[in-house]
Every structure is written in structure tokens, then in C-alpha cells.
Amino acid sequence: MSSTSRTAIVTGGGQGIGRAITLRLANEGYNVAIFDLKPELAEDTAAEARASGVTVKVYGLDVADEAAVNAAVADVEEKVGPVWVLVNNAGWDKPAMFLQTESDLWDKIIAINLRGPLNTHKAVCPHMVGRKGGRVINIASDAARVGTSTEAVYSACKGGVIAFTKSMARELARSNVLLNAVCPGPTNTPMMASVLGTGEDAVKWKDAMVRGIPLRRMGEPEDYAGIVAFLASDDAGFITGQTISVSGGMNMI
């Protein structure tokens, strides 16, 4: 099956890294079902992909709500194509020292970014196990390998999406179901900037974490693109339930 004939749904593909993945897949080939709590801006970003010749359809949604991905799902495999591939790659996060936190902040973080997933694999997985194939990658983090202070309820859900990833990766591989987790470093993103904020301090930050990388820069929403692509293609074929950083070397496990 060529990529052409394939479907690829990308959660959070409206900006950022989402954003990147979308381009990509789409210039592959692939159609490209969106997402995205910000319709507005994947629309922006689906206009662009259009320009590779493939269909890109928008859902504006919360990955948090099982009964609109269910829904969006449904749509996308009636009206876009049959999904081969699914990248979940929405995510959010507030930092703050854990013990100054409360379960409100908690319960937010862990339904986009643990819930979301969990959600996205139960509405997509069967159609992917009934036609005997099909590929997840689950955007993880470095922050769920090495922890991260003051993203510690952050970092354990991108724990848990590891830990889930590796679990389904062996329910699933009879089916021909590959599943496979990608860990970013830090990344020059809108989530990444309304972290840092603006200023002084700001910059500050930002040096002191492109100190630690070996290839001394922050990541780029591209950089990340290319991995997505090779594990959704069939050169990726015979990998499954692995956990692969692009961190320019910053953790080096």
C-alpha cells in the first residue's frame, strides 16, 4: 500500500511540532485528518498541506473528550480514508513546583495528555486491528526518561504514554499494529515560548538549556518530522515498542 492511498491522523497539528508532522506526512502523501483545539490555526496549517495534493480536514476538538474523538474518528474513516496512521501528539502543560500545585492544575494535564491518548487508541485502534495493519507514534518527552522539576505531574504522564505505548505495542503486533514512542527534548515551540515568557530571564532559561545539549540549539518543530515519517512507513516495518529521543544528545539513554 503506497502512502497515497493512506490516512494519517495527527492530534495537536496545528502548530508546533504537530504542525511539522502534518506537513511532512502530507508531502509523503499521505491525507491528514487534523486534530485540534485551535481549528483556527489548523486551518492555516491544512491550507498548506493542501498544496502537496492530498485531502487535509480539520476537527476541532479536545482529545480529552471520548465522545467527540469518537465521533471525529468515525468522520475521518467514512469521509477521509481508512487511518493507517495515528500521532499523538497534542499535549499541555502548566509548570510550577509539584507542592505548590492543586488537583484542578493535575486533573487538566493528565486528561490532555495521558486521557487524550488513551481516548485516540481506543476510537482508532480497532479499524487498525480489523484491516491487519496500521502505525502509532505516541509524542512522548525526555522529561518522562530523565524527570523534570517543576513538570513532575507533566513528566509522569509522558510516563505513562511510554509504558502504554510498549504495553499495546505487544497487544497489538499479531495485527500487524506497530506502535512506537518519539521523545523530544526542548523544542522552540508556542508551548515552549509561553513557558519561557519574554525577558531577561527568559533568555536565561533558554542558554542555560542549550548549554546541556551536545549539538548546542534547541530543538525545531523539523527535526522531529522526519522520525514520524520513517516510523509510519514500511521501512519501520519490523520496529515496535520502542522509545527514541531527538534531543540533540542532551540525554544520551
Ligand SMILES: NC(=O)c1ccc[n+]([C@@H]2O[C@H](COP(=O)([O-])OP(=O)(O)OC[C@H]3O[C@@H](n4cnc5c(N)ncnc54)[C@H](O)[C@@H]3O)[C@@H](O)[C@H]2O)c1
The other form holds:
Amino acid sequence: MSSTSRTAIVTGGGQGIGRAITLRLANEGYNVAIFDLKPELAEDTAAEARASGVTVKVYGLDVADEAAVNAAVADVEEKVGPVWVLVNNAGWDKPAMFLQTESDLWDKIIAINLRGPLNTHKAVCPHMVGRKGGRVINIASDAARVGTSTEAVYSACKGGVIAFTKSMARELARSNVLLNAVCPGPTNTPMMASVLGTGEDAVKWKDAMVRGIPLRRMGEPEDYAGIVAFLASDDAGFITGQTISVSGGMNMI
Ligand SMILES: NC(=O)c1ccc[n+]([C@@H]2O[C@H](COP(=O)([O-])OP(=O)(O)OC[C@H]3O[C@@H](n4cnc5c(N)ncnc54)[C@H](O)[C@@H]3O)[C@@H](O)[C@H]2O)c1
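Show the same protein again, this time as the form predicted together with the ligand rather than the form predicted alone.
Time for the whole complex; same chain goes first.
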């Protein structure tokens, strides 16, 4: 099947890495449904993606809201097309030393980064199983593989996403539904800008990160679009349950 008749859901497709993934999949002929907390951002991405001649529909929702996710997935299946690929990219964090945080912050981080992907898998995968085919690409983080100071709960969620991806890959292989995780390293996105803040400290922190990256630069959103497009493609039909770091060689594990 060519991607021209395929549909993708990209969560958090409004900006950053999700935006680059949306534009790439649209360029490859996928119809795309963007699930994003900020529909106004997502509409900008959608307008650009539609220049590729595909259908792009925006759903303003919180991935942590199970009922909203269920309703949106039903709408996508009916109005955009049968979902071939689900990209769980929406993520959020507020960095702080763990011992200085309280449980309301943990709950929010867990709701978005872990519960959100559970909601989308539960809503989308039964359709894929019914059709005996589909792909899920979960955007995790190198933080899950090596840990990150000030991102303990976020890292735990991303580690959970990797373990969940592997377990689901085993459960759904018999249905030809393939799941893989992609781990970005530090990347120039609005999320990174808000984590870094501004001023001299931000420059120092950024320089320190770049020194730890063998390819000597931060990631750009476009660095992830190719691996996602590949994992969604027929060329990746024998790859499942894998975790792939795209981080300029920062962590060679
Ligand atoms: N930027 C990095 O350095 C980096 C590193 C490792 C992993 N990641 C991961 O990559 C993914 C994308 O990150 P980014 O840097 O592009 O982020 P970003 O903040 O720039 O963009 C995230 C997008 O997700 C949307 N979003 C956030 N919470 C949502 C929710 N609850 N429901 C629906 N949409 C929501 C936002 O509105 C936004 O459009 C995330 O999963 C993040 O954890 C990023």
C-alpha cells in the first residue's frame, strides 16, 4: 500500500519535533490528524502540511483525557481515514530536583507523558489489530536510557514508555502491528527553550550539552522526521520493539 492512502495521528504536532514529523508525513502522502493541546499552533502546522495536497485535521485535546482521545480517534477513523501510524510525540516537563517537587507536579508529568500514550494506544490499536496492520512510534527520550538530573519523573515516564512499547510489540506482533521507540537527545524546540530559560546561564547550559554530543550540535526537529517516516514505511516491516536513539551519538547504548 502506498502512503497516499494512509492516515497518521501525530500527538503534539503543533510545534517542535511533532511539527517536523507532521510536515514530513504529509510530504510523503499521509493524511494527518494532529492531536494537540494548542489547536491554534496545530492549525499553522496543518496549513503548511496541506500544501502537500493531503488532508490534515486538527483536534484540540489533552492526550491525558481518555474520553477526548477516544472521541477524536473515532472521528479520525470515520472522517480522515483508517489509521496506519500513530506517533505519540506530545510531551511535557518542568525540570526541578526531585526532592524539591511535590506530588501534584508528578501527577501532571505522568498524566501527559505516560497516561497520554496509554490512552492513544488503547483507542487506536484495536483498529490496527482489526485490520491486521499498523505502526506505532513512541517518542521517548535519551533521559530514559541514561537518566537526567532535574528530570527524574519525566525520565521515569519515558522509561515506562520504552518498556510499554516493547511489551505491546510482543502482544501485537501476531496482528502485524509494529511498535518502536525513538529517543531524542537535547533538541532545539520550544520545550528546550523553556527549559533553558534565557541569559548567561542558558548559554552555559546549552554549551555544556553540546560538548557532550560527539556530533557537536543540538538536535533539530527535522532530525527525527526521517526515522519516523522510515519506521512507518514498508521498509521497516521486520522491525518491532526497538529503541533507537537519535542524539548525535550522545549516548552509545
Ligand atoms: N526537545 C528536546 O530536547 C527533547 C529531548 C528528548 C525528548 N523529547 C520529547 O520529544 C517530544 C516532543 O518534544 P518537543 O521538544 O518538540 O516539545 P514542544 O513543547 O516544543 O512541543 C510539544 C507539543 O506537544 C503539545 N502538547 C503538550 N502537552 C500536550 C498534551 N497533554 N496533549 C496534547 N498535546 C500536548 C504542545 O502543545 C506542543 O505542540 C516530547 O515527547 C518530548 O518529551 C524532547
